[in-house]
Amino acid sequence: MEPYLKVTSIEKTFGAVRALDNVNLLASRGECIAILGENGAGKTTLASVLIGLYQPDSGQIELDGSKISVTSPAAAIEHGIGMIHQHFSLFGAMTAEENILIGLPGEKRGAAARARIRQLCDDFDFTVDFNVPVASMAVGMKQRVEILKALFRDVSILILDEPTSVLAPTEVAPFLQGVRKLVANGCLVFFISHKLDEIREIADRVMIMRHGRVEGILPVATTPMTQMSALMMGQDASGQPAEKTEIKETRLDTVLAPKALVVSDVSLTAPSGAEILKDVDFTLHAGEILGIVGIDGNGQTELSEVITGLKRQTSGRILLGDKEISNSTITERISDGVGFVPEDRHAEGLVLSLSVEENFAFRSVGEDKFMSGRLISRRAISKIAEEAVKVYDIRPSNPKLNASALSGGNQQKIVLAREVARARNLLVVVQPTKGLDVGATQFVQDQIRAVAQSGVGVLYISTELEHVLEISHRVAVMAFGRISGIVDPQNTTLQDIGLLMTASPEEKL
């Protein structure tokens, strides 16, 4: 039988950056395939240029025997190919039908229309209030508002972008439930995902990707979750690794030194239910670089918004050394010399608009060293700022420049800079090498070394994971919103921590 779907040699590179490696895939309607991967294996490369936001720089796609062109998401619905993102499309103020029925011709609303709707509701066991605006709705109706969306279109192909991750939990079993009907039902399924119990359960094979490439198309009943891993990983099946990672050899025992940091059974839980964190527990010793790796959307991000308190956990206690700040302000907590290097440097960690030397005193302008009496000290502050220029080699020199006319190298630098000199007890770091290049990464590095060598207690936070081994005293690895392990980088395999950031709730080691 001749496949539905034919994807052939589909290539498509951003700058230097491969993000789609000669991928070639058959597919066949009625069957669910999962697609497996770290971050930035091509899983969503490969989805947009199925629905046309991207468009590939060399191969082909087929459908039903024909090569098609997708050039937008416009052309690929007229084909058949429907996509649910993790972020949905709706518009609050309406209702689920004027959602569903918006942007289509006069001819195709009115009373059919609506018993349409409601006939996919029965088909696919959809409860769905269609009296209210979307924006009062539960997720996981929002979430069957867009698959009723994409049916109403007569999609033959849906894509579902980690579909579960903005699920509370009682909503997961009904959701797959529903998949199953639309596979059982003629449509071929696309699964993005990195849940291997949810892979299991739904999906008929799994196509496993890194850095681009196809590593494997595997049946999912007779494929072990440790094959499935070590292709994810870049291992083979007998776990050792295609792309070897250099790991220092030595490594300062911290075990023994005062405790920094200690989380204890920390919990955040959504406004739609949907538990983030659960029970986060573990302890973070001075001088000790604790690495925290996890795919993304495990909650690490979160983890790091409730150390340092931008979020207020739902649950749970957290201790700096001796000192609870469970319900310490961000400023309080900056008082206690915390310091925090967030992911989006742009949105959260600079003011683009201010110069290098105002952003050195951003959020704590009021302390001692930058004030002159109750005065603000400008010369106390360029002062400062001419001296960590100085020692982070930021270039352009001049402190007076807006941070927006540095590269990002350079701004990461700032916010490290300010950071640091905040950290006397507790530095947290996430994704601080993203986007860097080699000589900016190993300034960073050497920073934060540098910076736990004080005896500040510091949390790294990355899905850059060759970094994190190479930093790390220990690694602590999320999975579903939990610490599903911690491992001794020099005692690990890829494997290892593969299979841990995998792991369903019910293996959590």
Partner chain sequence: MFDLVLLGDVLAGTARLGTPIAFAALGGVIAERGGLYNIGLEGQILAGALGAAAGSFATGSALIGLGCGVICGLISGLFLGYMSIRLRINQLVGGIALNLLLAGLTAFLSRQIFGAQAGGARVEGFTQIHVPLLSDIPVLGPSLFSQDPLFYLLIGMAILAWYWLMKTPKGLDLRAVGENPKAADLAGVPVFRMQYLAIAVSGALAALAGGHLVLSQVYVFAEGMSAGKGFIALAAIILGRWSPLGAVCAALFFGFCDAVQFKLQFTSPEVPYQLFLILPYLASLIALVLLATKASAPAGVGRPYDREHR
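Give me the form predicted in complex with the partner chain now, not the form predicted alone.
Since only the chain itself is given, any partners or molecules it might have are not part of what comes next.
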């Protein structure tokens, strides 16, 4: 049988970066192909070519035996190719229906269309609230709206870009169930993911990419996980399981260690009167990693912003060691040795249009190590950046490139390298491994452990529960702007933490 989709010798370069290098692929309807690869391996770039966001430099795409050119996302829709992006493409102020129908010809937006949306919901067992704007939906429901949008456009090829990375643990299983149903209905599904266990569960074949090339397309059932990760990581790391560092065993004696950070009764009230933080109270010791978990939007981000000075608390005190920093400016906190890896590295962590080395230097450009006399020393900046690029294995390894030319994982390494260097007393990290592959995650966590071991207090805020439990000495759970409990990750079950995460303010534990 002729394959439904045939991709031949696709090439795509961005400046000096070869994002796709002779990519070939054959796929049929009714199968699920996982795309596995490190950050920057070209997975999302390939997807963007298929849906017409990027125009390939060369190569061709055939659909059902005939050559097609996908010049725009609208053309991709016409050919039945759809994609759910990692960051959703929804309009927050509009309802689910408006979001699904937008862009369609006017005559396709009537009552019949509305009926069909509900029919699709029934067919796939999707629960969607049609009466509220999308902005007020939970992430899982937003994702279902995105999928409905694709289904309504009659996609035969659906690309899912790390679809489960945004979901709560409980939302994953129903989501995978929905994907299975799509495949059973004859859809060709591409499932971009880092998570080997999910790939095992859902995919028929796995396509492994590395440095823009396809390293292999293998049947999932007969390929051992070790082989997958070996292909993904390249020859030199073949079969080597990620090393676990020793620190987990060495329990920290928190009573004896000096205090790095004391947050006492901190509250934050929004101008609207909503209580975003309510009496948050904890102590972080030097050398300790305190994990903070909670369902997204329960005050974790705001807490990090209050501690680093981006927001001012309504009441309460913050002490860095013995020094009160409740009303210090951001600059003062930085010079007191506070490092901050923000959640959104694009908007807050980096200036994408500056070079990698400039990103290393900026915000601390006045420090002696970057200066020669009263002027900025480009040479010193280059030297420091080159070292960091080497130590952190940032690729491509040219610090003169714009930060925007790097993949997400490598961008995160820039931020981390800079902030670790700055954190003499306290390091606040928010979602440091979000969207990173296995290797990069391991690397980031090792760096954070090393920082803690050198005597810095680390506040590790994340929604990726497994990572937090693995790295933290203690874990604080946030719910509705309060700390609903602080637990020992060694002696706590996921169920306990789940209960604390959803603890309503009245039944504070």
